[in-house]
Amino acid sequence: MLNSVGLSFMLLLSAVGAAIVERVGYDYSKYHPMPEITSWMTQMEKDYPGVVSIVDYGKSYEGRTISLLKIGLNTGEKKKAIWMDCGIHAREWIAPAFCQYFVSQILQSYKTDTIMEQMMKDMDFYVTPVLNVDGYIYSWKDNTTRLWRKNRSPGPPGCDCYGTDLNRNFEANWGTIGVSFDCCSQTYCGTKPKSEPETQSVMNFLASRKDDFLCFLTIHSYSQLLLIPFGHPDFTATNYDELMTVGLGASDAIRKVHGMEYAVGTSPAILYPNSGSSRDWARMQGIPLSYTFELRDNGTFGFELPEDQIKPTCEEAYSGALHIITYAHDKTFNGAVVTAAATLWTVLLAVGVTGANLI
């Protein structure tokens, strides 16, 4: 009887061990393809149980499923919500690596950072590390294939290329300006808004809990950029003096970690006019705080980032990121403007303090 106690109590500690192993050695200094993001999903899903779930809110082109973590603490109460996708273009890989790493931080800061604690009884973080899943098992085929940016679908009748360019795809000034009707094009717009199923997939979800939402971040590489809306320069946002402030305070949480200047500002502006991008869309549903981050470099490395990169650039993102949120946070639940709050947070984390160490 002792014998079988102990062997059970040796074979619980080999699991839990195991389990620890898998966590631990996850390695989010590396670019990972589809398969194992997707086994990391449902490890975060197990190890944090009433935390993470996974939510399939779409299938793309070629069938396969669209993914999220919905991450927040269970309160009762109906929540507001934080959403964020990385991996809309299929060459990008830096994308997903940064939706990886952000999920990771946030749950392993808020049981000892109060102010992530109480930002995910507040509001739910909705993350997509892949939206385009099939343009990214594409891109790792081979050297070939490893520029791909668009999706998988074929072009229309009498084309013999593949793809449409899904962040010229949304239902926001569609094909007006900074797109391609050509469908060999990297910026092929498709036949229509919303023609794919990758974009259909993320309109729905969103419009279906629109008022929800204080904030829509995607994320992209390269040219160290935050991006407001909106792309056509003959529209403003109406909040546009706040989308600035907010994205410049990000910018400086962003230098302050390893001193990398991201510039602010709208597409037409500080970089070229477009349309149909998510970031459009999502502010034209009334999503107050919309931008596109375009992480590292400058075009040194281009989209073929080295992963000894990895690392400093999803810790200044996430700095900046956290800027953002925790203004939406802050004006929602504090009932005004405290940006001085959102300051003192990045800048503590820039130089790693936290909860846990801050006493």
The other form holds:
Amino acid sequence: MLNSVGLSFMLLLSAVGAAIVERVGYDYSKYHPMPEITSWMTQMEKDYPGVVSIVDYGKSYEGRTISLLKIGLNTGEKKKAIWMDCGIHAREWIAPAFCQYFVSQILQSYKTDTIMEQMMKDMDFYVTPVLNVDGYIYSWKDNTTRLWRKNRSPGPPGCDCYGTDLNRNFEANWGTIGVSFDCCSQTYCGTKPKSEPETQSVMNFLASRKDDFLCFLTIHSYSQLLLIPFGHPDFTATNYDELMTVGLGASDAIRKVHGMEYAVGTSPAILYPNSGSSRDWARMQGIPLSYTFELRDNGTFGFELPEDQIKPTCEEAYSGALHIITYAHDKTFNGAVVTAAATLWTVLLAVGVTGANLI
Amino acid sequence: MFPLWLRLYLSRDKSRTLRPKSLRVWKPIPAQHRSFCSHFLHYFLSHCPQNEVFSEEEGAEDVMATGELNPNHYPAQRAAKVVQHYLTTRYGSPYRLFGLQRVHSGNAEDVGDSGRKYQLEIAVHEIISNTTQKCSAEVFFPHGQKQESPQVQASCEELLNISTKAQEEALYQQYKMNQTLISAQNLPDSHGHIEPDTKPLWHLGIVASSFIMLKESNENTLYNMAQVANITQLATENDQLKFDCHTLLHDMVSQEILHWKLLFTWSPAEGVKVLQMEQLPHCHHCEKPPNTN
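Structure of the form predicted in complex with its partner chain, given the form predicted on its own:
Now the full complex is given, and it begins with the chain already shown.
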């Protein structure tokens, strides 16, 4: 009898032990403060060894590390890549929430979805969950700081205000339109292009790798838009048609999820002109598919999107992003094969016709 | 189904390079002028009107678009947002709020030097009942030296069809009988949350704020609510509930957060009436980190 009691007790202990050891799942339907996002990144690297690695690629003004998750199935070769960054504007909390969701989704789906598995083999995903770390942390401080937008560098000498708008600080027609030189303004573009350490981090990281990147997606809120380069009304991207077509395809994909409308166009057409944006800079580096995502909503809640809308917003945005990423991948990896086949058939037909004429 | 690369290859524009160009005005291609390739694109692109392919017309001298407007572009969108604010001031209540669902079509013309008139067909969303309806509206933006509020005329199908009388009356009586005057802060809070019993206060704050957003709007602004920082009930006067409110407005174009203080009244019979409104200067030095020694 003692043996059976002992056995039951052992079974009970192991069950309890298993329950404690089993990790509590990360809640992707909640907004997370920076320390939680940082430990989530560490956890992702632990949970997916060889697939996920943290790359520290810069420092914020206040000295915090700016990190990204590099995700891909390691083939040992130099790979093509996809860039995604979130939280360049501190108050746009839905954006970092989306980056975290995106990471969890691709890691979940590649095990069962052969298309995603192939994409992970062919490309690496570089995802920065929070680019403007200082600003994001500041926006969590209290009720009066929630609507902070810029970074936290002090203004130029004599200035009473803090912060530069990082999305006006990139070296892309810097300081020409849609900016303010008033350091207290929300669109203050800085003392010069690339003046901010956060901007430098991105520009320095991508500059040496720009030929690898197929796609640059920068995530913002709100307005429900997909914006294509360029922010300056006098400049058109050489692949404007492609950007529009792929963007419209992404918008269709978004609509299919929850019926939400995301308009597509250049910033000067559908929103306002601007200069010095990361999207424009990326396009100028030659990264062909460069998009700004403006997520939900349309102004009812604005920056303070309720947490019950996080999941649906992420689901639709994921669909849109995946459309663009899949296009970029297929164009690079399958497109060549199709073009070659078409050329071969054309040549064969030409030979066949010429041959018939000769006879 | 033709692969995307083939469609794009056929419709590629070989003439465009990264070069400065005159400002383009986008107009829809009439069906009879569409090339084979753009028919292609039309067929495969979405059926929804706003995804129609628009052609470009070179040489538009006007910086501001005139004539038929692209409903997705900012001039029509900004004018339509003004209609939303107007409808909210006229018909808004704790149980009736409006959002802009979609712009179907728009037209703009200069009225001499005095200003610019927009004619719009829009879909308006009543948020609380989750119903949508069509409206025709006209917005006139005066071009004076200083900010003048736009003038709006709108006619909607059946805007007041859903009766909110009973709920409004119940709320009115409840607040009128309050032993302690009700107040609330941070609507919504940082996480987008609003306590159910403070929702009517949030809605009242939105209606009252719409008076400011309407008054302050012009062709270079796009206002939305950011937050009701504080709303406090004051003693009832002349059967009107009275409120003091500190509201935060977001202007999309400048990205600024504007602070306003409002004194307003409400009753089911009279709706919201603003008694006083005052813009508050924003405290910049409050944003500096405290000195650490």
